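Only one chain comes next, encoded as structure tokens, the form predicted on its own.
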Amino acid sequence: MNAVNGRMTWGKDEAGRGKLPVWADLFNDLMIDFWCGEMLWNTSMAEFSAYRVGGTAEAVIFPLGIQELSLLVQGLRKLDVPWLVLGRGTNILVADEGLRGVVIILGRDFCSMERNAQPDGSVLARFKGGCSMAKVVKWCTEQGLSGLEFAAGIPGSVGGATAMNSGAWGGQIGDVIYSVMIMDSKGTLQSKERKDIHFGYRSWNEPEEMIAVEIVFRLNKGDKAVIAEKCRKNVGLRKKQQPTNVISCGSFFKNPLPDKPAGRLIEESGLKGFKIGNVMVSDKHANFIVKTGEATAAEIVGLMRHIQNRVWRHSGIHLDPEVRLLGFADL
């Protein structure tokens, strides 16, 4: 990594991760001027991922703010690099043999938060995409804003919540956005409100190169005492229903109907506790595939395809995972 004029370039593999991708020196004389964020070459992305498995990606980079994000995206797009944006990696599944070309962590800098009051009440509370869900959830609670409550225990970012419409205990992120900041795959900015998102069952069906940069949720005041006791209930009930202090990444698969949830179609079919090797399907929760120690993404990929082929045989319903597969080529 070498200083240019106050910025930061990466000419070669300081790091000794490896040899770089072969547009490397054009994306390092593309981004010169304006360049000012974090990179990472040939980076392990068991790094950034709840599962701590997983192949490396060519570059792992961290934008400073919007505009920068905007210059990256335009850049890649560009130099025909493929990419795309992770939150806090706690709902993903990435190949052994890694991924090709970027990915996109939105940091420190996408972690803003404010409040606007309304005249009819409500509150307007505003946070950038890399902000934690658990973090949105505590500063929602210390200024005494209700809506959110069914989120807390919901790790990841809120960017990432948003773009899969998290939701537990009957509540749903789509339930309460007033708008979205989008970025497209040519770094162009657009707000849409929420009439013109149209959410649906862990997605809010926008292109896949879409990134939620900026939420804004519609909130109304209330006791902080009764926000904070909703909370530490629903954590609760989280950590009596679901397994804790293991390695997973929550929920495997979409509920399939509201009436036949993926834990109890894969529990009837008699699979809860069933182990192949490292990777087992956790004895409290049937919906959790978690790691019990050294294990390999294609290993999880295994038990998965284990579990929608017994699901399927039992009950005629093929379960779709919730957690993205990323980088593998026959899935």
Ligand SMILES: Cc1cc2nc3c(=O)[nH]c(=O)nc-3n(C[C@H](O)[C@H](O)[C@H](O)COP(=O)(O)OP(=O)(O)OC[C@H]3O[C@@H](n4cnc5c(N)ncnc54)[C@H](O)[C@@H]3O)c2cc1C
The other form holds:
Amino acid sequence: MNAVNGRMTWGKDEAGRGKLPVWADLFNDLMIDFWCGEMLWNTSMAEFSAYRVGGTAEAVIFPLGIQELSLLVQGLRKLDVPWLVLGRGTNILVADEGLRGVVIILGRDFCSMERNAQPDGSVLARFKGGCSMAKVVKWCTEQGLSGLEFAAGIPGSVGGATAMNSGAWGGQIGDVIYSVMIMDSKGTLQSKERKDIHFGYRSWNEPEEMIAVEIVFRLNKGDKAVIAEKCRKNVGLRKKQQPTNVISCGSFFKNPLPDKPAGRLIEESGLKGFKIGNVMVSDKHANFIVKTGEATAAEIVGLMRHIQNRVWRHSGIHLDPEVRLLGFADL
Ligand SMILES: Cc1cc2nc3c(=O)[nH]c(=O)nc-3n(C[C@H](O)[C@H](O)[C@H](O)COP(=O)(O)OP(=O)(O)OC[C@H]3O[C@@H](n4cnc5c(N)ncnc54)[C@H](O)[C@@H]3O)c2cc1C
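Okay, that was the form predicted on its own. Show me the form predicted in complex with the ligand next.
Next comes the full complex, this chain leading.
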């Protein structure tokens, strides 16, 4: 890897600068005094997305903490550089043409966990937005904290789960949230209580440039063995009903109506197991679009459109993607 297409720190190695975005030098000047995190120039988003497809982002940046994130967001605002935040990329599909601007990733270093007992017997558990949900669920189980068992087996970060209001088996993140520390596009922090955040179906109502930096759940004390058993059961159900060890983003479409899950509509339209090239409607669960070999984002979108058309013709119902499509000019 060289400095342009690989990992580098601010201010180091000027080689190949011609390939960098026009704002790179100004950005470098703004950041050099405080930055101690990592960044990548011109980097394939395939590395940061569960589908392992997508073109390059002009820059991918990994802030280490809240203060650094705030200064970064302020710098980007000053230079009018577009940006978006990601967690583990388990619910995104990035266009082959790539992304302009900066992708901010709250990664493993953006993680801490703590608990505070409350007078009413409940426990407030606080996590930084970059913690993985797997770690959060494991930690809660070890601590004897009940409430997040439904999330056992959901990949991704706790920040991503909050923005997506992720859920399974009748539970969803919004139901256990106590408050969220949100950073806006000016780099300013505000703490929002649960009642001030509207959680919808696989979404929250905050504007795109809002970052969930710290999430507090209200959980209950419980028996560790019982919590562990519930998690095991949910992971077992997942393995039984959904394709595992395949390349996917989980459920591709939102369920349009409670009694009409997307998977059933796709199955009824005759597409279960349908394949175009290396992109396939899972033969285990029809709401999973899986990649079975080398494929492009355009090919995944091609199958998505085919499914939408077929289901529309068969049932008159439009399927909306749950997976976030990033950088597609025509979608
Ligand atoms: C095998 C598999 C199974 C899955 N099963 C489920 C399931 O059962 N239920 C379910 O709901 N989902 C499921 N998913 C989808 C996905 O795991 C969840 O939506 C997850 O919560 C996304 O987290 P992430 O960190 O990967 O988010 P990303 O994919 O990185 O981002 C998703 C969206 O959230 C935004 N975002 C990310 N982090 C933040 C942040 N800190 N602040 C503000 N916005 C942010 C991004 O901009 C983007 O719009 C599954 C995915 C896979 C691959």
